[in-house]
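So this first bit is one chain, no partners, the form predicted on its own, shown in structure tokens.
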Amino acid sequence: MQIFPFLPGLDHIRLGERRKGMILLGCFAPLASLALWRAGIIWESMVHTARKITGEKVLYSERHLDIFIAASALLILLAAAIFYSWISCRRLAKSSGHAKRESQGLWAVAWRQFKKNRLATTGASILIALYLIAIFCPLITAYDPTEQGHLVKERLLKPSLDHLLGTDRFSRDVFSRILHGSRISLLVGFLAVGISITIGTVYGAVAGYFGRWIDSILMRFVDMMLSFPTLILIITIVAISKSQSIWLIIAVIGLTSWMGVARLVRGEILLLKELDFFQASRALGAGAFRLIFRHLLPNAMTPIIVAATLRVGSTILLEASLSYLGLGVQPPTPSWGNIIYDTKENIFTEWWMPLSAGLAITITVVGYNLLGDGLRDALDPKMRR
């Protein structure tokens, strides 16, 4: 029977799963603290949204919806953590008298290797914290990132308890803009890499499988695309377009960054085609679609996963560069790149503004690089010791 059914982690520690218990407790405690700290705002948001849904005439802005979504996500995560802890402790209590057998599957071995790598787990922890901040930023800060204060009295304020990182030249809270800017940077990095990985994987798999003249034509197109500087190509496409929305930025970055993935996947496919399992499957009459997507690509996922993880960091840097040049996410929507651009005129007097945005970019990129290195070491048998 659980001693603390509503405090995940403590019963795991009592039952001997100290590491798992500490992780659960370390994740649950900040979320519960945030819920208690912002209990009033969460309750008001739920009531206000319910009044809007029932048809009452109340002022309901995008800020209200943002807070409601963040509050709902917080409550769902808290409930999921409690439920998972309860189920896990029940299973652990039932199996306490039996010897624990470790799985020897590929992913189980990789997971054990990954957990032993402190730098990799540090990178994963950083990224989890960043994504949680991006989700719950309306609850963490009380200021709207696009709302302007008094342009005379509240302009370029120094850091204080009211404004942790001061205000910019438009009297907007810098701390709130950096937290909300994480949404843009993380979203661009995740979706743009998803597009490039998908296109590059399919393209490289087709080129590697069919070979001969098909491979030659497809790879010459890749070589042609690689001859264009990626940043210059993206700037040209964005500059001539009439819209500079976030979705256009994601699509352009994704559609111009797949060539390296295609070459990587092609090389893996050419290697896997020489192995016995592929030859046996083809001898049994498997078609091209089945051979590619059921036999070749699943065995080539290791380098694809590692490449995807490492590319997210460079994509975030690319988006920040575009925003700094004025061709990325347009104001007043905050992103780390345009925050640095907006504060470049005050870089020597209000140095903490660009420094904080630069540190946010650095921490995110380092987190993804540490995670990518850890995944490479865990998934590649040659890297294991």
Contents of the next structure:
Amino acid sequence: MQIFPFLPGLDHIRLGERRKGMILLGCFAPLASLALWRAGIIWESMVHTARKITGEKVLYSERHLDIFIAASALLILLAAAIFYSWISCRRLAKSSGHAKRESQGLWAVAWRQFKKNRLATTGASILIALYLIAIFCPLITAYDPTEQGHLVKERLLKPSLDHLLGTDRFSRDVFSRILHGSRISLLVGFLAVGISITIGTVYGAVAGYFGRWIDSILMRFVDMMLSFPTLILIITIVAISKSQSIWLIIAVIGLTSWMGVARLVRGEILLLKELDFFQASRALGAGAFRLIFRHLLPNAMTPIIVAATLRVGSTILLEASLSYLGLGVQPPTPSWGNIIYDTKENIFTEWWMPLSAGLAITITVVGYNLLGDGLRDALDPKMRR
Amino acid sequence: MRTFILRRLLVSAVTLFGLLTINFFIIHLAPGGPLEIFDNPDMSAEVRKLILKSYGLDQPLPIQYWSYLKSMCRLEFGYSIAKKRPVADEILDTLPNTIQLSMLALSLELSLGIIIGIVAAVRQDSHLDKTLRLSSLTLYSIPEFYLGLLFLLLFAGGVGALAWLPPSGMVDLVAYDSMGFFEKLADRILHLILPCMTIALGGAASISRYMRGQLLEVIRQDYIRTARAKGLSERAVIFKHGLRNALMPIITIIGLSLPVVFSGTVIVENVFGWPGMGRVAVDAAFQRDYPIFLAVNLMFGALVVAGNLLADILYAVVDPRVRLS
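Given the form predicted on its own above, produce the structure of the same protein in the form predicted together with its partner chain.
And the full complex, kicking off with our chain again.
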């Protein structure tokens, strides 16, 4: 029975699922208030887009598209939350207290362990909040991050209600730049780690599976790559390539940071190769491809996932350092690193600008590190007591 | 022992050769090639040919590679395009400064990390342990350049008008020449504090985590129980029996953390205006002065290889089991 269908979570709390209800309500309330607060902008954006689609000649910039995507995502998410809460409440009311015993697979057990780990859940909530901010930043702040205001009247303003963190020397709103910078950092972190994990996993699996001279040659190459300080190697590659687009930065970071994963996966594969199940499937005549991708890698997934999570943090640090040196993401596209690069001359006077951008980086990386540590504890059966 | 060292030397030589090769191909496979810096739409075909010829770039790739290897073996790094002086001079000027900063930072990092790790392990699960773990997690999540800026703000003339420490450089540019020996020493140390701390803190955090894990692992072993059972004091058990065995794997960590320390040095040199190789490399990157960052790349690579070699040999000295396998 639903009493508050439009406030997800309240019914869960009423029906005794306090924790779930609090989480649902905690996610729903800020998003709903954001939607109410920016109802005008959302409505305007919908109308504007509708006019564009019907073929009227209106100005439609990337910024308009940005706002439209954020607005529709917000509405869809709110609808999904209400729908989910409705379904799950109905099931809850039906079962009414008869707790069903579900089978406990690896993921179910891991999820229970994960929920118990306070640090890990803190990390996860930080990251969820960050991703929500990254999606909805055009709605949270009304300023365009790259638009320059009046060059005299609006230059280097102190923080105020209008500009929460003031404006920089190009009269751009710093708060808006920092919010939009989250997109770059999260994008770079996610994609670059995707590249490096894929390469590292395949490379390590091949080296570990085939062994002998293939292994020695492949691992010698890993040692060589590890001997370059990554930052210097990336600076070299970025400096000699023609353009410094964000995709180049992502590719270069991805291509220069897979070595650790390769070593890790190789070690895991060497361990797994000794086990009986592997000998059995090999005796049954499975080919190399099938053995690696069906039998070995799925069993090595846990450390790979943990390493990937921790890597995202260090990749975000790497991108920030590169942008801080002025060799990463190029202005006017905001990234946390180049915001600090832009404002470091003002550090003794307008210190809040570099300070808050750096705080954003630190919080993000702390989030990923907490999550990674928590995942390791939750997924590793050997750590369980 | 001698065969072990010889084998490690051979491996290092192969690694160095690999570094040279990777370096060469990065430059030559890049779009635009090494002559990008001279590129000019108004340039006539003959001038282009002349430049190509004067740099030996009209030769086939294998021959270029061979002459590149020869000149590297003679430590001839070529001529800097932007600075108009031999790259070797530039490197010689800055390499000692970089080594000074990074080695001091490394030793600070090690000692801090080990001490914090021991404290956390001995007081396992106490409030102190939890605080230390949380703060080390935060510390290695902070980017080095941000920590550096924070230090600048706090200790070198920021909000509170505290100007305890010099914000940049290696020595006091004005007064250094007129100082006595001890004043000079003090001035250098003052200039070292902030950059060193900035590099060391992040690394110390991860070493302390590792050290804590190692010591806890060792403390669970049977020989520690034996030591306790025969009535040794807790201090003797931890420091004489536990610590020695827990410290051994740290030697490997020194080798592994060298590239990280050098990456940190590159950033910190730029934050604090330290006249080292990292700053030269970043300046050269803006000017596309590729002979410089090729040489810097190679120098850092060689330092890492040498460090790893030393760590391996040291490990073999401490732990005889390694030599036999």
